[in-house]
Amino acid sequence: MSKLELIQCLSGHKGRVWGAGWHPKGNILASCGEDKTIRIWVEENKRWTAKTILSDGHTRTIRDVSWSPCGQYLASASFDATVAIWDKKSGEFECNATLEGHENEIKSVAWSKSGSLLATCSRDKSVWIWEIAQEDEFECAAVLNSHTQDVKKVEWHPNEDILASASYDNTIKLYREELSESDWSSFATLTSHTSTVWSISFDSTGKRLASCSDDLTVKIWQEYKPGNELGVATPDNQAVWKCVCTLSGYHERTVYDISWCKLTGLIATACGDDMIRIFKEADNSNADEPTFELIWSQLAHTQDTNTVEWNPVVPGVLVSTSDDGDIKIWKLLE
């Protein structure tokens, strides 16, 4: 029987804690909120610390986190509308670029695996999709207005420079860039879910994207190339996206965030009623028709639970973050 153990309770932030992001490393998180900050913890003889407070880059809550695949760059999203990129060139964390033109707040911030492209989206409805010109240079390379209401959250393909994001619209939109227009594009567009899609996350292959809705569902999508086995249609020669699995009756409220482990498969939500919940997908589980079972559910935090994320190099290791102030890391033991 699987176990989640709490390793550490990180508190310091006022407020809120509204995001956590992994260093590629595994052994520095970042965490942001309320309060205007973001923290930067260490991991040091199995304990974590706060090492740096970075209080100056906005002046609105700050809603995410992302550090790019070097390591080298920490990107802030805010509702004060903008993106600070962070860098520790100097020694110290320093805010050398500032990225702005959204209208509202910007609610997620994420890079691609590549490290060479920067995806934000924001209340406005609109998806932007940045390009690192040279060194601290950012450039917009596309704007893009898919959707029709506030988009929560954007996230990259684990190995391609292909982007998902959710959305208010209750939609999950997947976009590329059409190299022979040298343009952004959405090219499909997910629809099951009957409530705002909260979040979204690729599994390791890219092949399988999992969401959360307000809907109090999981569903997972499964990508169809041409030509597949088993003969589902694909329009215009172009792979197609289906949902081949709902997982419903396990939340209570809104599921605010999922995150599929690329190091072991589980999957990972947070939910509105202070829960985790861990899934593992079946032994005997048919790819195209796949159950995930329920291994572990916990009371984690004493009010919403916003973010859960895998650690990116420790298997079975996990961060939580709350309405009630505090950042939880914690271990599964199976």
Second form
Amino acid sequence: MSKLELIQCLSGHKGRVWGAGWHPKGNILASCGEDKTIRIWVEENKRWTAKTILSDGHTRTIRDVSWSPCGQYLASASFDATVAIWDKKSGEFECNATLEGHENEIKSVAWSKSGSLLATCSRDKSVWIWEIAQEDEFECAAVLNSHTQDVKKVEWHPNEDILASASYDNTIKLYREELSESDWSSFATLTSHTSTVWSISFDSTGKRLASCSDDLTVKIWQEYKPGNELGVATPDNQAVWKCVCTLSGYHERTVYDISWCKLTGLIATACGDDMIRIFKEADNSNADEPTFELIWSQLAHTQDTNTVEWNPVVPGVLVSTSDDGDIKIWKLLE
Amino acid sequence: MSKFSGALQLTDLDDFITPSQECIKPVKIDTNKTKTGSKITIQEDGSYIQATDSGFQKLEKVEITLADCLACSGCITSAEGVLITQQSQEELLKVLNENNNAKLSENKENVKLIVFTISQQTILSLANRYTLDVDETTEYLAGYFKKLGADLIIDTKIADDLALIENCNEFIKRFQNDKKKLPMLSSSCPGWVCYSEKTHGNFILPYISTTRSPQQIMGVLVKQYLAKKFELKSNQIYHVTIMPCYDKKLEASREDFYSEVEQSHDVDCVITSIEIEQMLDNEKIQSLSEVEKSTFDWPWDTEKPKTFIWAHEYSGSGGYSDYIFKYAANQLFNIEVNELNYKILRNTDFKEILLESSNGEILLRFAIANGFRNIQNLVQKLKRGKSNYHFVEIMACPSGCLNGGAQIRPQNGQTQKELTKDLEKFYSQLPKSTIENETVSEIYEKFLEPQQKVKELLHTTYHQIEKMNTALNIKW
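Form predicted together with its partner chain, following the form predicted on its own:
Below: every chain and molecule of the assembly, starting with the one above.
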């Protein structure tokens, strides 16, 4: 029987904590929130302590933080409509670039696996893709206006330069670059949720995507390529994404975040009912009609749980953040 | 489906989560009715009631027009339905019907002179859509509009030429006397102008050329020059422009282009290529070639030309970079440029051209930046002080005006890029316009003397629009 054990509660943020991001080495954590600061936590002798507080980069709530895959840069997204890029080249964390262009609050920021692209999304309904040019300069590579409402989350494919975005228009869109034109465009729209899609997460292969929503469900999407075994139609020889599983009845309030562990395959969700839930794919699960089991649920916080993210290095370690101002680090014991 | 350019889509937001921002339109009360201590209450039907000593008095409803919205970045500006309703084919047909009725009843007081100005991008779009020869398309289009009640059908060449001349002159002046306003950024794209005013404000506005766009220059020529020639008041003319671009509707509604004295807009209504297609569809006209032909008019005092549709160098967006580059090379450095070799930078919508001296020194550096992402990159470079351009032609739509947001959509499975390439080929086959010509000279002599009038009639100003800061505590 699995069990989620609290390792440590990290306090310090004043007000709600919106997000947290693991450093690719798994031993550093960045968090952000309503207090307009970023805290950088480091694990030493199994204790997490706040080593750095970055307080001068933004003028409003910081909604999301993301480390680059090389671990050298941290991107922070804020309601002040800017993204700040931090690095530690001078020995201390400094803001070395500010990306402007969004009209309104930025909700999410993510680095591609290659490290050469950064994606952002905003209440202005747009998704931006920035390309890192020489001398750490960021160039706008695309402004994508595919969504009809507020865009909540952007997430990169784990292996390819493919981007997914989740929106208040109840859809998920997938984007890639047409190499012949240096032009990014949406090639798939995933429709099944009946309310805001708050977050998305790819599995380790990138062939499956999990999404969570204000409709209280989690959905699993599967990619079907041309020539697939099931014979799923692929118009114009393009891969199609189908919803192959819906997890309903488990969540009592909006599901705000979802994280699909690349190491263990477990799915964690963050919910407005203050809970964290852990799902595992059943042993006899059929790839085209997968079944997932709830293996643990936990009252995690005293207010809404905002984010969950699995540690990229240590299997079973999970971070959650909440409106209650706390960050909690958990370990799943089996 | 949103129809405005990417830049404007980004700045004209519609978000149901946000509480409505307070409307900036003040409730105007005529002074002769105002008394100290009056209260205004709002009735269930939304009308305003002013409480006075003599009892309640119903006040006029406040009308919100497109012009008000341009000054505000709040909720109403994003109501695209409202924006488009102000200038639509329904409105146009209504005006034309009223005018035709006034003519029939010989009600001279209410009869207006109906003038249509048609852009070359629209003609190419329709020619392609209906598989017609370009010159034939102009004849069918003239016939169609005259049947609807138009009195004059004119092209934009004269305004295009004037815009280019003024841009050239402005560039030379800045290059020689005001280098801190370089790079000069082109001003004919209203999507770019609106975006600049709303998002970059006082930083970027000084760089933008003050020359009016061809549409608005055409407005001045129609409402002032032609009005005078035909002995009419400005508001006795109804001026329609046919454009490839929805953003041109916004431009036409700017306060800068409205005369309070004459109670007249320079451009009363902007109709787009795709709306023409819609009008034809509504009348069950399968092809423009079913329409009876007529000809464009030539109300200027020079000899009527052989054709009414011209290209301006290579760019389908007016040829600003091309023309100014050649002109500046000649005027500033006495170098004759016959061939323009642009170098494509990070994508085909961002290209650069250099003028080098014989020993390799860079004398001029010009660029064309189309599409929102390229605008972003240029603006950010400017802000970081890393731009070394002298002039940049900026259009909000990728590929420029031939790919304007209101051009007719691709048919039969053709992609947008293929369609744009076809239109570019069409464009390259048009005769080239020479901007120094007899008609233009005559306008300068008769209408734009003295020099102060040039500034007043062919140039405009831009206005930073402050963002409203609302502290939203709603959970996102």
